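Next up: a single chain in structure tokens, the form predicted alone.
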Amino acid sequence: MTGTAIVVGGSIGGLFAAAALSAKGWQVRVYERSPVELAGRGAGIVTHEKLISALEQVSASTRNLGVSLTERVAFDKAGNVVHRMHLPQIVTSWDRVYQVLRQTLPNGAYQQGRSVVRFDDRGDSVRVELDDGMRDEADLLVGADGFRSAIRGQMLPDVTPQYSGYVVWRALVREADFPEDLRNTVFPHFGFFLPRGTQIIAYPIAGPDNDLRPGHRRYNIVWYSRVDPADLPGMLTDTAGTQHTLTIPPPKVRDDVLDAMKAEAERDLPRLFVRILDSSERPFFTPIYDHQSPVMAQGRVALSGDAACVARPHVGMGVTKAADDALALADNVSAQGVKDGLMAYSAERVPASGEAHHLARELGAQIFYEGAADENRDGRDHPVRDWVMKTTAVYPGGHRHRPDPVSGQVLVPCRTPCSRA
């Protein structure tokens, strides 16, 4: 069974509910409000056995996806090796898992610089109106616009993203301009500073235009850092005094914000990364935010990626997540029509994103939790760093056995959410 789909949102979630969808025949048309071809400022993304078969199973290339990485390494606050743990992974980019997804669709179905702001289920179908006025119909309609979603605003309007009291801070350097005496020790591996009070993890990407040959690629270093909620509305706030809702674009950071997060740099990490710091590119930050849809589908709509469910970003599963979203959905409105496929999907989804969503809040909280701004401050003595080490970006598989913060003591699953996090 097959039909006619609108989606919201042309990032990667849009793109691969769209690729799903044509894959199995339905004509999909894609929205997307940017006016410009999106990037993702090369932002690092690890991958998933479960990652690349979705990307094959919607005919995207997996080609010299990303860089090879085989172990994952642990410094102290001096620049000493801890721990060494062998992991194999393949660790790509934003933009290239964004440019295989986007050769998977036809000429005129990705629209940009088009906004969908409000939706009709007609019973039979829905109808959407855009931003100019212009309105569209088919059978299904898809929001996988973000985790500020305007469908899932409209379908769950008290859904809305919770700030979870801490930021991430990401920051590329060039390989040819990472510090000459790190290139062999600390480049080509999977990085970790594990302190109580913040948390450093990096990794080698691809450079520009997915370039893998050495000396051309680039370190992706991701660290996530304490802020008040009422310090907050001042990092969000630009140059211009217009404070900016939920997030802030990475141009408008001002540079007093970035000469505070720089003095904190030199304060609690490793000299190391400091240097490494100092060697990026212009930083920019991001606030930790979580939510999850009680439901994934109502009637003709469903919600796909991080519209439905926002997983933190320590699991690493964010692709992945909206991967399976896409499949599922596919696979089941394709099965069953689309009322029944959607109720089908929604049941399947919710539990599978829970899953991730929980699992992040865990490891969040191996971070920041009450009484840790003193403890542990060198990152040689975490009571879990292999737990953290060995979850990491992993794909979960199953409800893992979560450490306590505290004594490291094995507790049972984690099912709702982490009060420490």
Ligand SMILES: Cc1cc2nc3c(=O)[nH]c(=O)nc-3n(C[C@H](O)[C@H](O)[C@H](O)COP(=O)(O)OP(=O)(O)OC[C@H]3O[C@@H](n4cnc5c(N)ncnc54)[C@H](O)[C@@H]3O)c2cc1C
The other form holds:
Amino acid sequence: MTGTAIVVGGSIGGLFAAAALSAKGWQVRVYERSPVELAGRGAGIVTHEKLISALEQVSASTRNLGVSLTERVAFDKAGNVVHRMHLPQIVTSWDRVYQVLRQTLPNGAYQQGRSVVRFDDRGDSVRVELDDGMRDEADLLVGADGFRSAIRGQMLPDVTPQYSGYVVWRALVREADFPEDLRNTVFPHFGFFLPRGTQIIAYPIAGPDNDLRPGHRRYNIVWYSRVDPADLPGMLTDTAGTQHTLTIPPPKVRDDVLDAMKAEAERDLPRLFVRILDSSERPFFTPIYDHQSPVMAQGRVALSGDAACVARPHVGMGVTKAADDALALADNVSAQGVKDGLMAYSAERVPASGEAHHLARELGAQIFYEGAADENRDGRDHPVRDWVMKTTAVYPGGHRHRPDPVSGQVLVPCRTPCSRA
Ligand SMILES: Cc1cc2nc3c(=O)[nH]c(=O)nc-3n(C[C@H](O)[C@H](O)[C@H](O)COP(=O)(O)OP(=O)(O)OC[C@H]3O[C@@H](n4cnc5c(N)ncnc54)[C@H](O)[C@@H]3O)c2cc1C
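I've shown you the form predicted alone. Could you give me the structure of the form predicted together with the named molecule?
Once more the chain from above appears, this time first in line as the rest of the complex follows.
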């Protein structure tokens, strides 16, 4: 069965949905709010076999996808290696995944600068209204409009993102600017710093235009830092005094917020990461939020990707989860028609999203675990370091549960949406 579909949001989740539906013969129109081509979001993306296979299924290129890594390495505060682990993985960039998906869509199917404001499910079709007053109608509507989704806001007004209590600072360093003495020991690896109260993961990715040549790549730093909820509005206020809700565009982050971040880095991070940060382009931060929708479809309307559920970045799963949503959506509506297909889609994807969401929260909790004030400040003795290192940004096949640090027993998996803070 095929038909017409409107996809709201033209980022990776929307592109995957559009590509998967198009591959099954659906006629798709994508409306993306941003008036300019999207670029550079999220910087580094860790890939999984599932993601590569999903790209292949929608006929997107996986050639030269990213940088191949073989080893994970944890450093202590003094810069010594405290743990090594063999874990081959390809790390790519947000831009690369966006580009290969974008190329799968025919011209005219993707409209930029078009914002959908509401939908009307009319039973035998669904109609959307855009901010310029234009209307469009189709058999199926997919809300792939991110964690602040307007489509979810109308469908499930009680589901709102909750602030986790910490932010992620991200920065990119050009390989040519990377400190010379750290190029062989730090640059080639998936690096960790795992003290109690903060966390760094960092790895090399392609350079601009997917340049994979040694000397032309970049190094991607991801640094989780606690920010009291009372301090967040101040950090989200720009130089003009405008307070942004939920996130702030990177160029608008105030210099004094960056200065405070640098002082914190000097205090808490290994010297080697401070030096790498000093060599980076302007760092930017994103508060970490959680939400999980109890259903991912109603009537003729589906939610996918971050609009449906956010798995915190620790699992490196956002893109793969969006791909899994897209493939399941296209399979189900093509096999069973829109209404039955969407019910099957929701039944399949809510538990799967819940697993990624829950595992991500468990990983996040391991940054701020209970302990004495000075425990593991040097990053040498994380109680479940091995689990954190082999679970971070690894596809949760079989759901690896954190062993209890005292008994060594594996905790019972939680298969329901998690409600703990
Ligand atoms: C620090 C960090 C690291 C990450 N690392 C990884 C990783 O290693 N691996 C991984 O898989 N994932 C990772 N992710 C997650 C990943 O980036 C997202 O989960 C993924 O991009 C899914 O995005 P999406 O398309 O669902 O939503 P978004 O990327 O938020 O896109 C939503 C789109 O909808 C558009 N839009 C919004 N409202 C409207 C409207 N009303 N009308 C029209 N358009 C609209 C927006 O402009 C936007 O383009 C990471 C995230 C972070 C923050």
